[in-house]
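Just the one chain here, the form predicted alone, laid out as structure tokens.
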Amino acid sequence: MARGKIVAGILAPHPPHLVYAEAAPQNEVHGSCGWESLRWGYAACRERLRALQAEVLLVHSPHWQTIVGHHVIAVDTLKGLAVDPIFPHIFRYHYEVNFEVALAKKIAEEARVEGLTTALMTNPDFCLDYGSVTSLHMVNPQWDLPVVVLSANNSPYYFSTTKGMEEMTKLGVATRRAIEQSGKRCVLLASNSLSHRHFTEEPAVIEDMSAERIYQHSHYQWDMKVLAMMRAGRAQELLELLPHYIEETAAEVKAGALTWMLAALGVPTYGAEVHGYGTVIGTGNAVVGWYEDVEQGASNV
């Protein structure tokens, strides 16, 4: 069997407004426009991914949070309704998802080797979180690839950001080993926003972009600093900065998906492509890709 590989890692934010604005047929509520910088960024990302011929999508979402250990879904198919608890008026999404169970089990095994507490989620009636569903939809609206969904262990919140990053780094290393053994071409999705302060009131017209802006200017400055580091291939420096960045901006990367992904990618020294940046009800969001073809080019320099 050929050795599996990670062909891309994507920072894939999950504001439900993007699915609403695209009038996705699976969503019960349809918008008319809005948040184009992010939606067009996702469209550019999809074009890049098609050329890489991915076989499996893996997503780590902060909205499937587990207290004891790291959980991985290990059922063949899930079908149901995902509802955003904060924005149920714009996101009620009917999904049917196929899972790559063998890879899920292998990730759990390798995570145990790293000393992590792990569990397989085998409940056939389990409801997918809206963060996973949104990121998966925006990257692959055809839903024609099997997926692996990993939980966000609560350690960054229960213990500390530093402890959480240690856990997510080990999970990333385990994920990479499992993928290499799988023979699959895989894409990792870190389902996170960047700065993450919300406004508490919506405009009368939800997709009214005249009301859309970052929560405060310092958050925008921090987001730009982080994106510059991604573009420059300074992932190790970024990981070292994350605890301070999280403290300054309430960044959603605290939940661990970005740390997990960068660790699985081997802490890349090649630059990422920033496909788009935009705000959603005050939060900073970016669609960013680390791609196999860029890595190979960097290694040949």
Contents of the next structure:
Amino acid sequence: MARGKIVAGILAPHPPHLVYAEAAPQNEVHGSCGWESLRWGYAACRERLRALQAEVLLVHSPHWQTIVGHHVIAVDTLKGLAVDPIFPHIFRYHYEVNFEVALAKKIAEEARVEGLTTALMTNPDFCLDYGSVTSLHMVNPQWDLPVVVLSANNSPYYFSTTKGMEEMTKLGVATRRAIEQSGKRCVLLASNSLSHRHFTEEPAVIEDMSAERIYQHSHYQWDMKVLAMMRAGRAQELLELLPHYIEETAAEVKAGALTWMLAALGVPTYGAEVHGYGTVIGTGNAVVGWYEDVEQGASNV
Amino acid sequence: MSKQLITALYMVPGLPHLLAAEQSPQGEELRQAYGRVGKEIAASEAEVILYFSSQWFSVLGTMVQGRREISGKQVDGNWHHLGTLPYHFIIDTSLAELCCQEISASGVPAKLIDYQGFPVDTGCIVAQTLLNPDARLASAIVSFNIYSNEAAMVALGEACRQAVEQHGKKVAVVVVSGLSQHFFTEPMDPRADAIYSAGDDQWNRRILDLMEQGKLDEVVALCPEFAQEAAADLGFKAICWLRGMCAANPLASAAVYSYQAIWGTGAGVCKFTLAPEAQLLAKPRELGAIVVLDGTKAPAPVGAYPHARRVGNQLFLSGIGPRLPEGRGIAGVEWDEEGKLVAYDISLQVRQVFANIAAILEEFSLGLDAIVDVQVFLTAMKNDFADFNRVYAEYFDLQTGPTRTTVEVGALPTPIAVEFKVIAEIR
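To test you: the structure above is the form predicted alone. What is the structure of the form predicted in complex with its partner chain?
Everything in the complex follows now, all chains and molecules, and the chain you saw is the first one.
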């Protein structure tokens, strides 16, 4: 069996507005337009991923929170209706998803080797969280690839951002080892926004883009600073800056997905491609990809 | 009117461990307390249970369940190993609509939620399963906005109370909330369950004790500190909502049916009983909310304001000057024959200010050491500051004294040269 590898890592935010705006057939509610810079960014990302012939998608979402350890879904399939508890008027999505159970179990096993507490989610009645559903849809709306879904252990909120990042780093290392043993070509999805302060009211027409803007200017400045570091391949520096960034912008990356992904990618020194940036109800969001072919190019240099 | 319509208010925990087939001794005690609440509600004249759960949170204003019948099954994200939780609610849609209407009228956007598959939170499912398993009573469920502060939560509760009053049916109010919220983060034997730390346990007991004493306002004021020190369940702001449901009746006292640990967190089952309205009207001083002295201990106010008003554990005093109790004299002043002010002694005036403040604080069994902040108003900063400062230092020092702000003002009511505005802490 060939050695498995991570062919890409994607910062894949999950505002349900994107699924609504593109009028996805799986969603019960269809918008007419909106948030194009992010949706077109996802389209560009999908093009890149198609060329990489990914076999499995792995997603880490802040909307499946766990307290006792890091959990991984380990059932063959789940089918259901995911209704966003915050935005139910725009996101009621019918999903059917197949899981790569062997890889899920291997990740849990390797995470235990790293000293983490883990658990397998085996209840067939479980409802997939809307964050995972949105990120998976935006990257692969055909749902024709098996997935692995990891929970967001709430240690960053429960203990501290630093403690949380330590755990997510270990989880990332464990994920990489498990993938290498799996023989699969994998894509990691870090389902996180950037700055994350919502407006608490929305316009009468949900997709009215004249009402869409960043919550405050400093959040925009921070988001740009972080994106510049991603583009420049300064992941280590970015990780060191994250606690400050989170403090200043309530960034959703606190939940750990970005840290997990960067650790799994080996803390890349090659530049990421920023496919798009846009705000959603005040929060900052970017679709950003770290790609294997870029890494190889960087190595060749 | 609300007193008759709200049969009782309860606080219950919402973790799914309580639904497990096998219970630890701690869980069994909580289950029994839950059973007692269920029997009380069933025996009461309540036709509706109004739920407010810390586990159903919203961002865009407030949501109210508006679907006539909600049933399904849920698997908790963290405690999925406990199995699938079936649920069934019959929603009193007219109460839901009234809640929406009153919440909107209070200035908070509110929406009725009527979607197949909308996730019902674990807390409400646990409470409904243990209190109203066959959905014999209708329900109403209101969401918890995570951006709301304590005052907004109280206002939300008040709006819901207005809805209950308009609705006209008798309602049992159930707040689903934990106390301290530090979980053990490793697998454990439930039989070995205990509160996460001694500090958390102390906090929980302090809060429950205040509830038992009918000091809900103090509990509300302590919420931020409780959250900081013991990770209180979403800032324990659900209790602020309950406070709003009590309206102008801050003496709702709790009977604690059970206090135990669930996976390290504090879990309490409590029943709140509203004080009789007659008691509130007859004995306003016993509320401890305000004090107006009769002029023998401290000079009477010169306008329509109290000497002091208590909010939670904070005591706000009106501006206090150096007038003398009993009469309208002012300490340390000399008048000419025509009654015009000739001279004043700022040191004597400052001392009288302290004496007057001490007399007011004494009504709350407090001393000057309870003061946490002082604003000082002087009419002649250049001439008086040095003497004022010297006398002030006789009462407070740098290490233990309150924070202080001193400003010069053009004039003060009555010919006084100094006035203090202080805030004290009720410990």
